[in-house]
Amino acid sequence: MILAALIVIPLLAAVAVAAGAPARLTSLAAAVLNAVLTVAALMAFKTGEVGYQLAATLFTVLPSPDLKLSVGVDGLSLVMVLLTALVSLGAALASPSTVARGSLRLYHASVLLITAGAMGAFVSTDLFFFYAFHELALIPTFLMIGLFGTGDRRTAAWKITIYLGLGSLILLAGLAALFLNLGGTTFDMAKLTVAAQTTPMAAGTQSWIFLTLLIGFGILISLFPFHSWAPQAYACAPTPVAMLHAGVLKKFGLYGLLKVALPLLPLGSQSAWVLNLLLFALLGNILWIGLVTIAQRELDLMLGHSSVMHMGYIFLGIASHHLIGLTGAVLLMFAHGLSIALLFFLNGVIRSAAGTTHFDRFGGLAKQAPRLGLMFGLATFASIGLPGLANFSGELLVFFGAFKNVAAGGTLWLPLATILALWGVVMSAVYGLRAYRSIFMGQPGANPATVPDLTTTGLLTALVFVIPLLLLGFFPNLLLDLVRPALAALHG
């Protein structure tokens, strides 16, 4: 029942906070306990075995069609659980003990509900609850941006609500079509996979359902051209919400493509016209949004656009349809989740102290805040794919996987897209290093903003992300050994 506890603990903590329990202490205790349980799940997991482990059925909703609240993890979902536990712990440490407006209890209860929804989505083995738990996490996200955000928070809240609401409806339509075309008798994802393999749908049907899922998931992920909600939402969101959404919830769509769309619709995902559309869209993420990111002069907007840009690399790994590229995509999902959450945490520290994130207001900050400068430098180096950090390994595998697909007889458009995508690495270095230079190096400007150094708690929060980024940078097989058997079983 470890996996069920990962959902129940933040839910109970949210209820306790709403009932009057100490908000910050309760949310932090729940995050620590979930982190401990995640470690226990990792220790109990048998690496190399195929199929769901630690599985349990909590209750049956309907006997026909088969609808159950059931949980279980394979290597792919366990990696996402680990990411959720780490980012949730960092978000709990970053959450304030007081808020300038609104209810502190609502603030912490909302963060806990986002965590519970993310955990539920990744451990669910039922297609209905996989979708429902993600929707549970979205509702408090909208509220948090509108009530506790900064800047033009109401506009950002409405924009993200409209975009992600539309994306969720399109996704629901695609999942319903998938369910009905696979017999309409069960929501169990393992049984649906068997049904898709034994009685596959016609290629044309698969293509249209896959395109519907790609658009639905793509809006949630901020796939070009459905991306414009993300930068403003992240720039206006409270720090823990930006950390959780950019670091974890955005990965739900990518996880759904890997876990549901590709294995259940193999012919549709490899349809030439669908693949060409995906390649065009991911190049929009990398090249177009990369140029837009370079043009930014405020840190929070730069980070929001960079998060959108880096989704293109993960889509490239998925488009490769090769085990090397797919494992690289998962490693990059995990690494990006940690690095962007760390960057948004440090952005929150700077914004809270200075009241601005505009580059012109800073300079030479490394002298007055050396620990902040060190952590920001490591996060930036991870984000731009510096060797020795986990993002580099993920990006390298994605590129190798794309070229391996061509060697195996894949589409010839893929190497062209891969070559063009390589320019994104240069763009990342340009905007990442420029931001670091503008804020932490050189001399202060005419009206400099002052920022105190990281506190002990702040340094501990940063280390929650830095340690696994360094560890997987040197030993990526710690994660790849978990993921590879699950991906091989799902995608052949």
Given for the second form:
Amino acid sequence: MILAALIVIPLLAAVAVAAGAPARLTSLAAAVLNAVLTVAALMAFKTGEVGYQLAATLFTVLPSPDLKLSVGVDGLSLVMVLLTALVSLGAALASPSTVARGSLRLYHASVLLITAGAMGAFVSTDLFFFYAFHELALIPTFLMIGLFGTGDRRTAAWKITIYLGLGSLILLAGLAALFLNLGGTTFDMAKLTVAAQTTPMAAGTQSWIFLTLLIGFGILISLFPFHSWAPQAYACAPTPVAMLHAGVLKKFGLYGLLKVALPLLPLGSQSAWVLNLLLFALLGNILWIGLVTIAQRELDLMLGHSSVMHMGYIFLGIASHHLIGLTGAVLLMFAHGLSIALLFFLNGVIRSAAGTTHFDRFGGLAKQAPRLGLMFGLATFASIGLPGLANFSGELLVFFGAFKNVAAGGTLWLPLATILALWGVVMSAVYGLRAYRSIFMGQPGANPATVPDLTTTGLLTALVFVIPLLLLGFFPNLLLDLVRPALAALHG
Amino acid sequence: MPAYFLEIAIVLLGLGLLMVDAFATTLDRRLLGHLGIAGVAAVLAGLVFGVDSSASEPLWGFYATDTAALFYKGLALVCTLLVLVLALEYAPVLESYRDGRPGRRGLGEFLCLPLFLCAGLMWMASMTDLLGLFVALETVTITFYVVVAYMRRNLGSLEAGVKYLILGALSTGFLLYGLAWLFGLTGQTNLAAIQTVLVDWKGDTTPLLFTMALLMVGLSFKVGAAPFQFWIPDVYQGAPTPITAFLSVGSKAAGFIVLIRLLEPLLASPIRHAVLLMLGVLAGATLIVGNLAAISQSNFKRLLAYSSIAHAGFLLMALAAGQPAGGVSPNGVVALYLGTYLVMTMLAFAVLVIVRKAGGSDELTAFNGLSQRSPFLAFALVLAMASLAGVPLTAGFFGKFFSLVLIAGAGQWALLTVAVVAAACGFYYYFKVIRCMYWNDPVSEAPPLVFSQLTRVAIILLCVAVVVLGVYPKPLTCLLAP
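Swap state to the form predicted together with the partner chain from the form predicted on its own:
Below is the whole assembly, all chains and molecules, this chain first.
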């Protein structure tokens, strides 16, 4: 019942906020409660056991086809729940107590709905609700970006809505085909996995369905060349939405690939032509978007692009089809979720104080705002993969996994792609460090923008992200032990 | 009680109210509407609790009391109930376009006529004989001719009336010609008997194909399938809004029950593949036309008109699959789809009626800043739009999802692609309404939005239905299993 509560609490809080409860207090209370419950779920979870734990069926929607609202977690989904709980706590802390336009209640209710949807998607053990909960974010995101965003917010809101709408429909078509080819009688993920093992589909069918899912999920993850919605949307979105979207919702697509596409379509996901397409696309993410990121002169757009770029590594981990690479991908998903959410939070602090994020307007900010500088530095270092922070271990494992696959007789394009992808690390360092230097180091330019230091709340918000990043940087096994059995079970 | 008592009760109710309207000169006509609502609710209760459907072949085999018939009867009753609520809300607008003393402007008849529509629809749901089917269809169509042009002083309404009359008569001609051919080929008027003849059809299939084409043309008009959808936007825009809602839901549901009943013998005949191909082509064309044309609409009623065409496309797509898949049957998906379509469309029209009454316009700009003028109505319309767009966890998703499952099960990938793109267009034009309500500011001195408690209750119930059916569609799934 803990897992059901994780969905219900934000939903109830959203209703309460809409009905007139104090908005910021309610959403904060819901986020804290959810974080506590997540810790309780972590305590109750038995590491190393295979299969869904804390499982419960809330009610049966349809007897035929077998469609239930049921929840449960394995190591993989638990990690995603933890990520959601942390980012939504940060987002709740970062949400304002007054807004310039629109209604504050709408603001907080939307953030809560997005949180509830993400939680629901990660704890559902039914394919239908896994999909359905993710879509809960669609309308709140549209409203939030269009109403409370900055810059060219309306264009950005349309773009993200139509892109993600189309992506989720392609995904839906793929899931429908998957459901039908696995017997067409149940949406239960555990039963579908059994069906996939006992009565495997033809390899050709698998490839086509996998490609459809890859495009559908890929649009949601901003896989090259379906990425162009992401940077603009993130740059224009209000801070909590950018944090939740870049930090959590984008991971939904990756989670879907790991949890649904790979285990249910083992032959399709390893068929050479699909894999080569994926390698091409992920190199687009890393190299092409990496160069585009370097060219950015504004912090919010740079962060938006960098979050697109980093998806490439996670895809590389998935493409490796090796347990090491897959665990690395999950660690990287978690670490990237935290680091990008923190960066978008700090970006929001800078933008709301200075009214701009253009590099030319800043300089030497570390003197004015040392706490902000420290946190931003840590987040940047995490994001570019410096040792001691969680992202490093993730990237390392991804690269190891990709090379291991070759040793195991995988496709020869993979090492080539991996070697090319390694250059992305250099690019990350270039744009990350340059952004840090131009904002926080050196001398303020002409007409400098002033930014006050982080408040206590701000510091607290940053620590929500920094502590796990450091902890996992030194002890990645805390997370890997949780994930490894689940991935091993899913991927044989 | 036999099921046909329900139709009789509705007709008697309508006649009784007409008599009251004719002779009670000083009565407030709204009372007729309230009586009508109470009467329809009572009949609905009778349908749910009191119908004895065990009697085999009542009325000499003219009349079926199968689950489908009862389901569509319920749909007709709920639809009528909501239309009457909307009609009461719409009364001031209606009266402003009619001559005569205040309170003597034909409101009484306007509130009675939906009952006859309802009786026709209910009758149609049960008809298993060509003659009965045609008579029921005409009862509905002729009543619609009257009410569509009811706002006599409004040019739009008159234009709509004329268009609907001419095109409706034309389509009826096609349909009747098709029915005549069907009778000529088989020598039977009973659909079950026709099916027996067609199953063993050994002769030339050309006459069968011709018959099928005629029937399809006639029924495509009724359900609003491309390329016979041209009347829909103009008629929807011109007709009084409650009648538009009735056209959009009731008339479409009726068209589909007739389509399903007439297709059944043809699908069992040697021309099954041609029928499915034709349905597939119609579905694809309807999806494309409805969704693409909806994108550029700036009038909310026209938007809903194209949206109704788009939904007809999804419904036809479910039928075009021709075979069950994933544990759902085409006919069951159509029923589920129409049930959810009723709820979400009625919700949209309910908000439109209120906004129209206050602002004097059906344009999308009239919805600007609705979230500030009335958060309640804005939220209701968001739910309606989300559901129409097919966002998961709202009522509209299941129908769309299962029609996709059916078409994927039939392996018709081209149609599936069209449907995915079409549904993605839906996100744009339905969200346009949300944009107006939440992003834009209202015009200054926008008049207050007034509506009765009855309407408020109806809107709340519809909102609850949209959300509940989104996770628990069971009440509408009685036909779903193959």
